[in-house]
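In the block that follows, a single chain appears as structure tokens, in the form predicted on its own.
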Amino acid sequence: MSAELKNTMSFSEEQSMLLDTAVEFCKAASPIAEVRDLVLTDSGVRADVWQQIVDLGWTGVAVPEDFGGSDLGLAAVVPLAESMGRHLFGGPFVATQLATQTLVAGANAEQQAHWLPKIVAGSAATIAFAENDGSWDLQAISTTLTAGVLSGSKTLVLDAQIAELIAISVRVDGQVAIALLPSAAIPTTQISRDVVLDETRRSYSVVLDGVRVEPDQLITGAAAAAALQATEQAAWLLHAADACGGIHATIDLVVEYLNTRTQFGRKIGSYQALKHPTVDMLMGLERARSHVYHAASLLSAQDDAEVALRMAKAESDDAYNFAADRAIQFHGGFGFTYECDAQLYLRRALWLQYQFGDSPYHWAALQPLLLGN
């Protein structure tokens, strides 16, 4: 693989567009206390709003036309992640996306006609493919489908009660394969929630055992492995637009609270003490969101994305991490509580650092990427 950079970085007339229009819509759908509420709730989401957003066509944004959707590709999602992400919002909506590009990059042509019109419709769906060894290689799959039977367990499935379809990793004589099950294949007993920490999501471990899978259900050969490796791509780039947009609602809470709080008789956002720190969140935020588009761009020219997709999830895991903290930080005794906002942030930032690979994992797989050896 070559170790150059490509400077390419486009931002288009549709994802400047949906951009704009996922800004109003998250701010009046996901306000704070609409979020501490739903945190209460099965679904992470009211029924109302996931209509609206189906009626505003972002379920079939990446869904070919020949199937219901707009095309308009991977890259015009960021847009919308990253508004979620800057609201806290909750819902199936990452993981039906994560789900659709399972069906578009290795589905036959039956299976993407009959899961994909449904998604656009507003089915929900999800993948399963992280093993209960919570191992970041998707390849590392000890979940097997024998004569149509399943035997394995998954675990951090998101929205599993609610997903109509449910894409696993599975392997099939020792072949790595995807299984494209309805939800109601697997019996409500071996659906557990599991306790995670960020409250927004609804992730549950899912027992495989006994399950049987038709042969039209499947995804093997190359199509799977192309399968596997877009949807652990695409998960790379959804997340880190996420962590963006909360970067972003980070900076915007900090910066209100410093110019609000006294201290000694002044405004302590002008402490450089403070000021500084603050600096260093926007520019985190500058330097994750350029990887991000930069990323999109490519993948939308569809370059090899590799090295951008995995520096966009490095640096927008650190760099959420830094702003969530440090919010936390200048909250002094307070920020240390529930009811602080910031809090809600940080448990955000923890939890996508650790979906798909930390920095740690992706800069080491980063290294023979770009120094070749």
Contents of the next structure:
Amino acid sequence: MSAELKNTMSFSEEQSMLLDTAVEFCKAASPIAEVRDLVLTDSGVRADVWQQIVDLGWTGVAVPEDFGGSDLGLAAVVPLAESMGRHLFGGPFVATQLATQTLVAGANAEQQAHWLPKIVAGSAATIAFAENDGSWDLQAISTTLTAGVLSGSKTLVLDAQIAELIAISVRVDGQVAIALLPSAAIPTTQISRDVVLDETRRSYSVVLDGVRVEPDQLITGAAAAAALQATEQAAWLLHAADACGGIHATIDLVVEYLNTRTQFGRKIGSYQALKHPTVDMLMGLERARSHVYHAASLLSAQDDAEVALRMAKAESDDAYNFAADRAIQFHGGFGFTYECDAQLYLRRALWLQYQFGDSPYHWAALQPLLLGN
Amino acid sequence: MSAELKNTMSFSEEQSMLLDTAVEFCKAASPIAEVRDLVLTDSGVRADVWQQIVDLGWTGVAVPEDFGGSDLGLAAVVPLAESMGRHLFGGPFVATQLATQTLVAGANAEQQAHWLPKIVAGSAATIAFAENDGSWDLQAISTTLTAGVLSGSKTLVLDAQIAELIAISVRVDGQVAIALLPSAAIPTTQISRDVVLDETRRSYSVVLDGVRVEPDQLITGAAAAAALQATEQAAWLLHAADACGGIHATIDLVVEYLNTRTQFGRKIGSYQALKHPTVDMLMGLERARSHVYHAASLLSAQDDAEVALRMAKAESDDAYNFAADRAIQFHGGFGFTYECDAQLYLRRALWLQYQFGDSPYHWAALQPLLLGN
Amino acid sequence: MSELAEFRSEVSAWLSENRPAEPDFLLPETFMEVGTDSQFHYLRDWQQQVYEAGYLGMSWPREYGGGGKPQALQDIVTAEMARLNTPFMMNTIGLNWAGPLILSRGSEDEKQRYIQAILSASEIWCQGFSEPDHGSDLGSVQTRAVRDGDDYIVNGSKIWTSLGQHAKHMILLARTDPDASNKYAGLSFFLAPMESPGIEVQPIRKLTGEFGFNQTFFNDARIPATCRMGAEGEGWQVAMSTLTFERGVSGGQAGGTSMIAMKVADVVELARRAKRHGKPAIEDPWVRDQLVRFLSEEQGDRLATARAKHPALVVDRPGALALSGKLRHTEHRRRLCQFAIALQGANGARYMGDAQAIEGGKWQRSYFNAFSATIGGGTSQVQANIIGERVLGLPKH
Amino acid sequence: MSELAEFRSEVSAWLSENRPAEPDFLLPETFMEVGTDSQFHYLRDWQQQVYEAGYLGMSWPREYGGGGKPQALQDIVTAEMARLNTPFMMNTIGLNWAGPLILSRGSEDEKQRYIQAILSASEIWCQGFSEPDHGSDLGSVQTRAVRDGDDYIVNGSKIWTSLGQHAKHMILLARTDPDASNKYAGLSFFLAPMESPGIEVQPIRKLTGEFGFNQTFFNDARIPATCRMGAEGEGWQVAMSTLTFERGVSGGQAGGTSMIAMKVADVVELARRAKRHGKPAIEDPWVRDQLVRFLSEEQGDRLATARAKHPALVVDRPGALALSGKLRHTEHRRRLCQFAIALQGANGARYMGDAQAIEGGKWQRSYFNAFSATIGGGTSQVQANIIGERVLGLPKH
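Same protein, different form: I have the form predicted on its own, so give me the form predicted in complex with the partner chain.
Every chain and every other molecule in the complex is listed next, the one we just looked at coming first.
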């Protein structure tokens, strides 16, 4: 094994306050009936709720102060993402945070000055890194930029229809680069909605053929590599945080039902066949959550966080998928209906599992890191 | 995948009668108090019980009629091994059967004529294929035969102290051969007992340096390869059968206790935390047993049985180790004592798991067979 | 070539030539999943075509619309359908439950009236046994049927009434005597016309997002007393004999496949085609390990069926294999579907209707639908109780 | 170099130079596993040596034999012992339970009488709380102590009394008033001399084949009333305060390691050395997959402890981490030992005493011993009930 794993765990006063606010706000802003209503809408988000998020300063939490943000870093976004996951938020918050990381880690001063203040002020942004083969390797890019014109297409692009900025990974002369493209540059006919399991999410496929990119819209070289890495790591962290919130809510849902429903004359929660797996859900949550806040702490300390992040992503995916699967089962016939909220969590759990590497992918990636080749 | 898997399942009248007899005999001949008494003995077997086994004709079941056997084939040994496993038999039956397979598959007519009638008449025999590195690859042989003299040592040799014949895998000029050595040829000072988990078994390490082998005591060439393969496959099958018997007994032990012991005012078997894993034990047994009798059926039909045998070994090892582990736990404080019979099954389960390939080894070996390379 | 072999190749050829073109929507995998009119019509047309070709109800009597031929021929057809993966015969309740029942216990009139329409799928049947809140304990049926002159007046509701909105008839279990000596003795069995006033079918949306099962409400619904099968109070016995047909124990079914069976081999094929981070999933060590375990589990289940045919090999706990079948198969299927999604990399998150969804999103849908079997007909948890108590003799709660 | 850093390197040097040679028998991993006289003497000598060097009880008062130094120094020693994997301090009940209790609640006489002998291991202590058939519910203690003049007469029996055969004293919980208002109020607490007539220690053989825990029988055993700690009827409170020392909640322990901790890193090292079919086990894909999962699980547990220090991160279900600790750790250990055996190929079947057993068969023994923790102190199944009911608020049976 390489070095001993650390057990850094920092949680600042600011983070603590953000967590308190987020728990309250998300609960009030996203009751489950609202979540179901938003499933039927085009954007998946309520404009007034988004505005409140902006007013709370959340879109600027990870933005440097020079650009109007509060510069608390990615770790401060974790309690927000967790609380949103707990209440099944849709909307462009996560995508915007990922694009923010791309900008902070890779964009030059002018690009940052152009985009970051807009983001702080409420413009949505997103990243387009995935391609059709379903690979999680962000280096596997077929989209090319030749003589200023794109060729190729991207998929599973969150919130492409409302994002003002789309950060697109491309190859220029074989080298990785990122195009910071105003979405207005892409004809709307080239953007089509994906049908994904999680109906609270809005995901799109984007055909880029013929779209022009100006030289000053590019991130290249080492900056592009840094941006890709920072964005990927942010995605692992925020997806894991979202999952932790979701497991929490799933457990609440199950416990409530197990304390209500009666069969053969007893509350069903008194049966060990239901009680003990529910305890397993709880232990899965506690473990995943410890990994998540640890990974966030390492990032704050600018420590190497790859192992911690991969563990956080893998543990939270496994725990959420276990919990949501059991939630369906434990609700019996009602669990099999669309009306039962358990399906909302299961769909979110599956969505998170298959974004930016599922748990077996991360377990495999951890092997050389922890055991050598 | 290669061809569709077959579902051959034959069970002859003879096998059925053997099974009936074996169930009755083993139950009577091996009560658990007897098993514990034999743990303290040197040989691990009662001479009168062994004589009864011989009188029943079991040592000749897989021996051709020409040599005094009943020529029912290896499949007919399965119900015997299963019943013996169920009653935790020690003694040289399994080892003798494996050596029998070596002789039947590889020895020449004179060698067969020399040894097989002795075996039918009650002489114990064994195989010495394993070496110190713990490898299950029977081709990994360091023991050599040069100018008629052996060099090297073997280990985990069952019943070496009472076996009259020891079949030893060696390399002669780099080629695999098998020496059919009368145990009298090995100085007793070169045979030392192994301490193994299963206290009902007698296992030995044998230093072979300087021991002479005559040319007519050798199996070489294709015959040696065939003998190795037949013996290995027999070991997989009989170990799996032994395990099935053991799972059966473990379930009986657990069910008995769960129906007796009371806690918090209820029979503990009424708790789902104990009831449902006990059902899992049962399903594990049923699955493993189906694989075992299927593999035996394929061997009877002289069909390719490798996939079936490996599945049988892997499934039975996993099911037995699960059952015995849970048996300790479900017996509570008493389960932690030497006095509780659960430990006898756990030790046997571990012994079987680590002979001739544990379950992960066979799962891995099944991959190219079922999925291609 | 033997006569049977010749017949097999004739069937095989007919099926290959006549199987309907793959539709542009995802087909259901059992009759319980028929959720749209397009699915319904596609499957009904296919059943009709098969019947008209003489390949359905082959062993049922000629005088009622069957083929009057040996069962062996029908078995060949069924096996070929399974092998070629043709769409299933959708009038399942009619073919496997109501039809055999009517043939074995029905009057001459009833046979004339119902059998041919079951085979041709011109009259669809549904099932009215289960009720909300009573799970799989049929003894607790609460739906009341009160005799009123030549009719019964029915009140109550039934759940899982798949195909209810298309059905012309329902096999209905209702309580005619609430004061009977035991809860089973007060039940009666009806071949109920669905068009009776007071019967309302309300579709229930599944977690898949689709429709496909229903709740059927009875509000003073009038059902002619002539529709009763068996005497008043004999409903339980009639229902039980229906269940023996359903489980194939006593034979008598019309034949043809009744579902798209899921095989691990299909997932192996998926693993060859689908990619995980740029490589065929089948090259991933974790995937390979899981696949061989799934194959061994599936093979163990197949072999259990083969072993059950040798009484000497099942003497020890005779009920073990039969009583554990539902639990083993349904949980296997759920886990297998879950795993099949994991082969798809980032595309695992796509769903039905997405242009790039792997195999149209069928594995995602199958995973969701798998819960119908781990929940319906007694949850897996209840199944484990049953096995523990009845097979192992562990104490009830 | 800071003073503390200097001290750390001094301790490290001393431990490295003075650690006793590896014995030719397998050492126990906790005091509960001390089963032979050789193990006992080896460990007692080592504790004595450490104490005499001034590295044990460093923060306990000088006047009773302690070092009178800051706790921080003792913590450094303990950490170095863990890091260097030196044998543990075997008089565990004295060092971690009885000693802190006497220091906090005992009389001057008691402090003079007991403390130094605890540290030097010249007087061994054992524990008499649990009883056969009552598991971990201390409220159900049945052992009776009846006042008779200056003595109590004790009858009953205690189980899991590790080191009982070597112990000079037992911390004993017994029932002095069977008619008390509630089952906790009738208990009293004693520092009982083990040499009293009528006390018999009977060793119990474990599934490992070794001895190491006992049942202690009291047959009209006379114990001086002066040995009572606290008032009559206050036994429950005294016992509970002892438990807070044991769990390290309130500090006050003498320091030093009290067990050989099992780390996944040790299993990783084993995987580098041990071979599975001819290759280092660590090259096997299945082994690698399992190892990273074990590492992540272990790391999650460590991080839980770190997280528990931030109140904001444990507000939701405050008892979750604390109440689940035993279940998590003990089950992890059982599975880890089981896995460590699987790294050894055919040699996995060997056991203690075999010349070729990998690491003397310690993993096989550890697997067996692991059940003491998944069973003792409330089985894992009972732990899961407790978490479900107290943390999640699920209904009791």
